[in-house]
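We begin with a single chain expressed as structure tokens, specifically the form predicted on its own.
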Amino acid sequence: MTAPSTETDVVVLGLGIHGAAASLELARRGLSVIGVEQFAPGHSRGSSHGATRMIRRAYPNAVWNELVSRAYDGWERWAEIAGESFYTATTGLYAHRGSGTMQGGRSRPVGSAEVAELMPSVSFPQGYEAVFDLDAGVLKAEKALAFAHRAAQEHGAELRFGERVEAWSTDGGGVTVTTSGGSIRASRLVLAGGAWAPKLMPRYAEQFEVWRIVTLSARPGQEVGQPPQLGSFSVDLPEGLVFGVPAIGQAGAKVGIDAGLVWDPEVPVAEPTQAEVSRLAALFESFVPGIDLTGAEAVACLYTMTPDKRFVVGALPGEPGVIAAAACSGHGFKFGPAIGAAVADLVQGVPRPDLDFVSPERWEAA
């Protein structure tokens, strides 16, 4: 029996924050969209689950500044559509050793004495300098992802959950995607599969590495973990970047470190070990003295990393009509609305030279 076939303008593979955002932005522009996701909404097998994420204007390289600005504008746009804001301003402090620093927006270097005034709960290692970001804050990630799914559907997108991608191919007339539910024919294809990027883009499989990352969240309601006592922060240690997000609402303050085991996404993410929890607890108590970790909860997720820690957003060389939006290397959630709008622009043929630094073309040149 032949599997059913459907036609649409655009197929989006993966419905984490970037696939969901792309589906929403494309549907808002009047295109017919089918989004395909192998798991249930809000699943914990990828990189988009969890209550909160950091957002900041401070970035190590000015090449990011325009995309950061588009991200902030995008969250305002989504707030208007949703009738509620997903962003809470908290300020941020980012500590580093040596000459490396951050720039962008209204961020500025600060001394150790000012650190204590700006964020009383935080304590950085001796010898570290810091950058203060007045516009840093926290995103309500879980609510934002649910909104993107809901709003995409309200604007006409068809989102298929629990449907696995089997193959995709291009020809002179468009793109064909084969899934466990049948065949889909489209003019354009968006690859937003997160940790499955190596399988969806085998030509660049060696450029992707999937990490299992653990975070530890303290119980909510502690003044020491809330703004203005605590904002978003990071500490660049030799073993990895420790990041912290303050408590917002019912979500407690949390810390994690951008270092972890290489992981096969086909294998369910292993629960945090006691050793991992103990390590994060020691870091948490070191950088936020006074935090009570009684009843703290640890969770694991996946990061899809590239060698330069930059995203992969752009037309896929040699594959007409195929656009990548993946590998966000642990700092991608904050860009959700901006990546969605970028994908919609690329689908419609709008030039986006500001995205050259994250285009897959950079690997072709290398």
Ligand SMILES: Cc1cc2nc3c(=O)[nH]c(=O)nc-3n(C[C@H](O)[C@H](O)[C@H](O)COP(=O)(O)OP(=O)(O)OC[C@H]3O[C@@H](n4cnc5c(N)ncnc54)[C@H](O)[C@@H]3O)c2cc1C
Contents of the next structure:
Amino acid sequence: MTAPSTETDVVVLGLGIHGAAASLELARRGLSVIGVEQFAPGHSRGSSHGATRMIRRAYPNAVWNELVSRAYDGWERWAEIAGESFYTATTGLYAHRGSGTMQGGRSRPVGSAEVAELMPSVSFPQGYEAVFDLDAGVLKAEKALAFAHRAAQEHGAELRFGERVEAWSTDGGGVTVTTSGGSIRASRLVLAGGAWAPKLMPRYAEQFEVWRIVTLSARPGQEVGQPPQLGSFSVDLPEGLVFGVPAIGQAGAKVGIDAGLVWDPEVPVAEPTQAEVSRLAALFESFVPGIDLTGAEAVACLYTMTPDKRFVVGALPGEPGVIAAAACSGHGFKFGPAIGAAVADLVQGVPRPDLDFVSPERWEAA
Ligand SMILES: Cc1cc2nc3c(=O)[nH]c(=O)nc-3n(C[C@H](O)[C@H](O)[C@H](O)COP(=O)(O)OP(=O)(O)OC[C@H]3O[C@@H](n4cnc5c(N)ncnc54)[C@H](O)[C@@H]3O)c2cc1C
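I would like to compare: after the form predicted on its own, may I see the structure of the form predicted in complex with the named molecule?
So here's everything in the complex, that chain up top.
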């Protein structure tokens, strides 16, 4: 048994998709990395568990376009390293009331007749318009997260599961991190703590709200629920945006809604209730008529929302050597490899003005 290292270049707090991606990218660039995760690999207490996630180029605001491109490039990079792709192109349709704003990539507005041609299984409410995204698809999330952990370790990162970061202190020379397993001295600390962000960044606690989100997955193997019949989709209802991810491999098609109870991540995420499942089943059947929900599975997970639905990626003001990587608001997974590369750039002092729109500095100015 080798004693845990107590000195390293970078400590990464949290090994969800963003901490795992940062650990991998930093280790690939030759830095020594210790990743510290309080739970076991693949646990279901945070935001990165579950078989699939949607990826899309269509975004509500052009400010995202560069990071979205870097996201697609990042999944290609991971496919080269892994020798397999985690991305399956399925196309996407995003339905909205009134003047929608989805733009980016090759996305374009389409009329209801074309919707039926492009995605025969989907049915949008009367009066809704849609935007078609040729590059939208599905990410094999569980596989990608396991790959990132494995590849980070293969590149020399030390990943510690079941160990919690209790505190840290910064000084001119670096950061001292105290964990439930001992103390670590590092030149940089990356905070990729997901729903624990308000606790880890108390200065900005007001800016975060953690939501418990429920999804419902149908049995796999249903033609109506998979490409080419069904691709990724969303419908912006008054009560929240409904998102749909088609079936891929052994993962059935699923729906969820961007609305949920405010949750304290220290409390294990409560199982979905019958009422929540019935509500989602009704939405699923209305947007994908013909889907069979016998044996469907409901799962709960956490979003870490910010008021502008933008991430928090950048040097933490007033904390030299500490870099925040809290990228969620319900749409962060697709950016995993890109956030990993962004964090590595910031650690190495590579200027990234393109990240100003997600920098915590924006809250200093406010
Ligand atoms: C239901 C649902 C559907 C989603 N769908 C999509 C989608 O289709 N497309 C998309 O792009 N995104 C989607 N997202 C969002 C995406 O999954 C998240 O943005 C992403 O997983 C966040 O990853 P993370 O690494 O920041 O957080 P997490 O995965 O939560 O990782 C943070 C980790 O930090 C650990 N941690 C916290 N504090 C400490 C400490 N003190 N010491 C040690 N460890 C600590 C936690 O245990 C946790 O494992 C969805 C999210 C949910 C919940």
